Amino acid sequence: MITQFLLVKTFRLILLIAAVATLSFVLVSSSPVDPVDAYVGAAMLRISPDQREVIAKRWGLDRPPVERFGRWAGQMATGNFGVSTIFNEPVLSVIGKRFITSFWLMALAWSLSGALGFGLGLIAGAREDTLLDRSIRLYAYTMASTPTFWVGMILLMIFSVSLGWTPVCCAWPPGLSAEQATLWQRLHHLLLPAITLSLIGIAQITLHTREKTIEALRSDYSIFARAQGESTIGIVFRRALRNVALPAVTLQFASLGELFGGAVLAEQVFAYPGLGRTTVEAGIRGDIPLLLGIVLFSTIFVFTGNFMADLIYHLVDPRLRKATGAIS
């Protein structure tokens, strides 16, 4: 039943969060970065030991790691993720504000990479071993092995520095707040980071769709349709498209983890004030509550993508519905 499917996924999510929370806390506690020094920054040479002790006590850093973990886990279970030492506001508030900014970046990049990758994969599979197919594969293999930050820097130098077509940084014009910026200004600043993520994300969906298209065109029903005089384009759109689309959609949802990781690098290159850049700031400046909160949030985010991929398979594929009895 679908209820059993949801219960199993919920139980796995609880176990995953518990494991990630424990491991993340151990790694952060073992970090060579002193949270007090990171919090004080350049002024750490001018504070006395008593002041250091006051700061450590304020953030609970004077307690043993096991006690800190117990208190943090207990607060987290009630929905209290603590207070950010960088922004001096609740962690969930910081994550919410920064994720909204990152959401539009990731949503645009996700949509572009999915649509373009699927289209290129269909074309390459339908024209197997032609010059067009080889060109698409060359592009896909090149992008799959290219770091996101390198692509971002190249695009930044070409379109922002040399041509001046796009802004150099930020999510809106400097000197304006998010509320003051117009929709066009926000889209103008969003365009280049989104294209950077899309160019990388296209590769995986293109190669996967190409292989599925080739398999569909070599199947018995495609051979029979070709024997009846149907063209390759007709076979692709009338017969192979539905079989190719489902794996492509599920792969696209399962790629949310890679999308989030790419957003971290892209936001650093373009100084885009999203959740990815906040993650780097939290790590560098030793903001343990914020860093742990982002880790748990990203865990849920990636799990949601994988969950949606599995759910689509169970809802759409009749073979899985029959095997699991999920939906009649």
The other form holds:
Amino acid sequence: MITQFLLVKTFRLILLIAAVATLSFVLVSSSPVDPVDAYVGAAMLRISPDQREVIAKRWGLDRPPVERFGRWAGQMATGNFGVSTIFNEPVLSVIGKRFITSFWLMALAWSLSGALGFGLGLIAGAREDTLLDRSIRLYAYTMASTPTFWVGMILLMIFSVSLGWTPVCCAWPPGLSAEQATLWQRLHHLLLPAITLSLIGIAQITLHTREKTIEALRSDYSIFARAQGESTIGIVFRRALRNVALPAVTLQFASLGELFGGAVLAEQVFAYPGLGRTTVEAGIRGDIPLLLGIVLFSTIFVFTGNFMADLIYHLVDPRLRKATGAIS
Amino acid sequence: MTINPLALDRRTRTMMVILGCLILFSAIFLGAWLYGEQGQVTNLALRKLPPGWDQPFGTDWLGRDMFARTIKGLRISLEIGLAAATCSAVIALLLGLAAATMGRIVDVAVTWLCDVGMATPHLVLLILISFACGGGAKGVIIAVAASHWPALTRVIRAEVMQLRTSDYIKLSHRLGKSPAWIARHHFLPHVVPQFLVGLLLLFPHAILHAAGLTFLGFGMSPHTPEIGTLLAESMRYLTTGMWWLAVAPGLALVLSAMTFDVLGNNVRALLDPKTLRE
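Next up, the form predicted in complex with the partner chain in place of the form predicted alone?
Whole complex next, starting from this chain.
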């Protein structure tokens, strides 16, 4: 049954990637930004029309779009994502390196926001309509309407500029390479961007957990437990917790797309050299191979999140585990 | 429980919230119009002033009044939000109705389109579309407008699907009413509230995404300061301690987005017969 589940998911992923690849190729090809201009950049005046033609020919820009797409898709299928024009390096190695830098940021923010959001949601749900609940809700609603980059800027001003506790930029001290920096230095640089991301990321999971907790506390099993003399705290921890935890974990895995988008903005504020910042550079400087590579990579990233959510649901929830054929 | 004689019922309260929001938004548009060119006027004698009586939001490094710039930036944000949310909501309405009423193949196609539209992180999709449009203000509007429909499409599709299996629709069929008549007289009244609420709740998303996109440097020239552009510019002056450049415009953006959120949720409560009388 688990193999069938995996097969269906793999098939879906392949279809999805094909669709996303086709659509993004069409979008990029219809862009009025000329790839040769974008590549040449400031040297535009010093380059002759002949040289431009040579570049265009080498990149196959003189061919019709359909043929270009065919060749590109063929190369992609064999794992060749092309060479990034701004880094002059294979796209996959750029993405790999940058993603590792981003990964720690996203992992820290993801776990922080998950744990805190779940805790706050439980508290708010258990103390429904108290002052505490109202403040938690107000916080969550405010954060849902607050742009990530602005929170980052405020934190940057308070903790880096005014107090000087955290560095102003980058993922490691300037002048050092990633390998030379100590773990403590890396963590020190990581802290503020990660907190920015979690402050925003808490909102959704808190509100969701709160709803589910209230629902669980009104259920028959909770009322029965209360009739037997169980306290509210006892009900929350011994009865409601498990029922609330599962949808929360699912939601947290399904929010990887939001996390990625948040990372793009946070990395821009803190000049953190991760995949998010690379995405912005690729978009602004017209690095088409890199941009397409990142689009596909982030699609797989989001898909993995949703896949994990489904998988955990099926593995953990006894109702789904027992129902035959429920895995699909 | 004592009943406060001054407490308003939900309907009146919602109406007042809606009125308040409308006043706020007209104030922004009116303010932007009254300020005219003032946000662009440079006055080097009044450079880098912190907030005070004469300039509530302070002035920037060229002596431009940040309050005027913020109001004008908000107006542009609201315009982008309005255009983008309307486009997305109309797309969602058409696709959702088509998916639910035009047979299995269309349904599968629309559901698939929604999946594809939500497959990449939203911001990456925005960057991609903005790049495809060649950047600029046009790129931002098209990107935000063309990427917000999947969630609402699903809601509308589910709503109509549910309606289709209800008894009174089946009865209407048996009575010989044409599909078009049923769509007009039975589906539309149900979908319009969903559509309106969806439209209002798309607004904050559209505004925030547009601000994010301009913050990253896509679109919007420095001459038409959108809030995202203002904040991106203020980044350069953060280390010199000019905190007011970032705080005030950002707060204004958060408040506008929240107002739309409150507005949308209140309208939803008002339009839903289940919560109307609470």
